[in-house]
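Heads up, the chain below is alone and in the form predicted on its own; it's given as structure tokens.
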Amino acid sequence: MSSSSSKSAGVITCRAAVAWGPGQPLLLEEVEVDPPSAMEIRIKVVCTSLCRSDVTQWQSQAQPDLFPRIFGHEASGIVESVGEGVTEFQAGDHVLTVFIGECQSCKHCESGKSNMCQKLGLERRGVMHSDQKTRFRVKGKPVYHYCAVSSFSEYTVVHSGCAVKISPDVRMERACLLSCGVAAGIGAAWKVADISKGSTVVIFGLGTVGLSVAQAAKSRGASRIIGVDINPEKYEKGKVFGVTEYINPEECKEPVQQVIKQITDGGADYSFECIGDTNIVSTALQSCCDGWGMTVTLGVPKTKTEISTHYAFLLTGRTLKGSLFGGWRPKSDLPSLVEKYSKGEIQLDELVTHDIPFESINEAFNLMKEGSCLRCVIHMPK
């Protein structure tokens, strides 16, 4: 194992890119890694993309004591160990990480109708589900995980309900894309909207989660679909996925929901959010038709958390629907957009702009900064 020591199952020092507070660049790491607990897995990380939510929470002030921490949680990998009671995996297998599991037997994934898994789902706190505790030393000193995922790293360990076995004949560089964005902007659209056919449809903010909604938008069928954004460059971009119409908002003499309602005869049917501010939200949901015109926000916001609109716009039959994941269950749903992406039906490889070695890692933050890429693509040490 190249730049890595390790007894089977037992603790593996490894390098990982650690951030030592808000905003600081990642320090590549001599780290320690824990093998896995009961029902986790550890995994030798091979490719993991860089996602805007691991920019907006290494960047935010609102838990400075969440650090030293590893972000990461776009990530495909292969399994270099598993814990006691696994029996889904084994050493050797490929999989893709998600940030939120599936562990198939409590009320939500028994449902079918939701992916707001009970004892898997969005881990906020900086640790493991299992035990509240973290897998990765350094110095001696816990460092924090992210998502549960932490895929900044040679090797980490997840929770086995938290990865999905792919095909070692998948391209992992570019199928790790779906552990995260691409996956919720195909579901926003497939899944929770379910957009018909000859459909109009606006989207706000044209980066990976805008563009995966535009593809699965396209292959519906949608007859009209307007990109907005404030950088004409995505216009060329959006072409690529399908989307007809741009318009940028600095541009309009108008409220850019009022150039929406004029051009699509009262408003769109379907619009979704994929910036990650809650002011556009409630834009979006006026640039709906009256009736039927539904709103998916998708996005995660930096700053304000609160939405506010007037409930005359939900009164009149438009509805606000939010979107984890694209309303995916992780196992059951994933390995189908795999094989899509195997069969060329789901678009990965035009979204990613840069393929940058790990120890480049900082100019991938720098480049998502600066608007300058969609997806980096880290590849960690063969």
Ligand code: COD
Given for the second form:
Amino acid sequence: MSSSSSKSAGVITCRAAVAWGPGQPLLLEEVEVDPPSAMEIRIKVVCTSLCRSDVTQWQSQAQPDLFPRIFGHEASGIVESVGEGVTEFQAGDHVLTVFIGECQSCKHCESGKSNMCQKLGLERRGVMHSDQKTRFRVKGKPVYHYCAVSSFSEYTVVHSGCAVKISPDVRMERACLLSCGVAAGIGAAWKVADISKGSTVVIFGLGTVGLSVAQAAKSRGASRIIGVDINPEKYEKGKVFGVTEYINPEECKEPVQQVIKQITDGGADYSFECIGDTNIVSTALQSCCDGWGMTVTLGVPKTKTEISTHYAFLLTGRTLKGSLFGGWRPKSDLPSLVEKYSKGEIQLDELVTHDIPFESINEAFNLMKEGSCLRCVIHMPK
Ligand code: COD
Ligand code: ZN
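Having seen the form predicted on its own, could you now give me the structure of the form predicted together with dephospho coenzyme A (COD)?
Starting with the chain above, the whole complex follows.
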């Protein structure tokens, strides 16, 4: 346990990075963390990486009532204690947190076709799934959660369905990337699109998510992986993950979809939206070919939430497919991704541009706002 935390009557007092309002710098505050309720576990967070959606939600003015709030959802940690009824975990287990759970008993979990768990789906109201309450307090006030994970705290409570056990041999300071963005990118390519050998792939946005699509497309034997990004610095990094060609839409004389159609003889086999801009969905759809072209969306929209496109793009046989967390069911599927990382079959280390101590967490937010990082891994005190 860290020197700054203490235990009493089941409540742990420790430090958390608290956001007091949209876009306001996080303050390291002393918070109280409740013991885990039934079917929940309390975790000592070891490492947590900053995901674009933490920043998007922190900046958003859409839910001003959900402050003070603790963000963070890409995390690795060690189980500190378990609530009533938990048999899957025990204190000392190493885990990854996940922002969509798998209850393994609802219609979707039982279908084997979906990761849209009806009980532990994406939590947007800043509370725990089971009782719509929070497990944190600061200065006597409840602190809202984010995605029912809230990993920017030395300790956090999650539902046992929102954590996945990993081997103690796995590097916690890198495996946390598989909690969200990297797994989402790999799943979109392997599970949702199911890219076949020799395919032509276009990726809009070469952040961590887009680069994860690229590495997964490369491993499937895609013949061309075209990266589209307004930041020219992304091409060098892209090459490391298999990007074979780069297009900067701001330097194109024609709309980027026209350029792509020209260089691919009528459009790519697959395109992926990894920017979080709903306007790009139509661009991506127009960049893939008639007949079998497929566009997969991964981005969580930053502003406008509606999409619009000409119906002709569907009439001509293209498919528009949505995805969340790459279609992975966390408990059923994530362990095999962790194993692939351990065997060197998935690149994570190359996506980490900064290792940052917890005290400097605002630096990670600044780097992501400026677009000058891929993943920043935040290290909690030992
Ligand atoms: N044209 C081309 N490229 C652009 C444009 C544009 N108009 N605008 C921005 N870009 C580039 C940026 O230069 C950057 O390189 C890239 O797009 C975006 O990358 P990042 O680093 O900002 O973000 P990522 O890669 O971490 O991914 C962010 C998504 C926007 C895809 C985000 O929605 C996400 O993480 N989605 C997948 C994970 C998920 O399912 N999350 C749900 C709950 S957390
Ligand atoms: Zn995320």
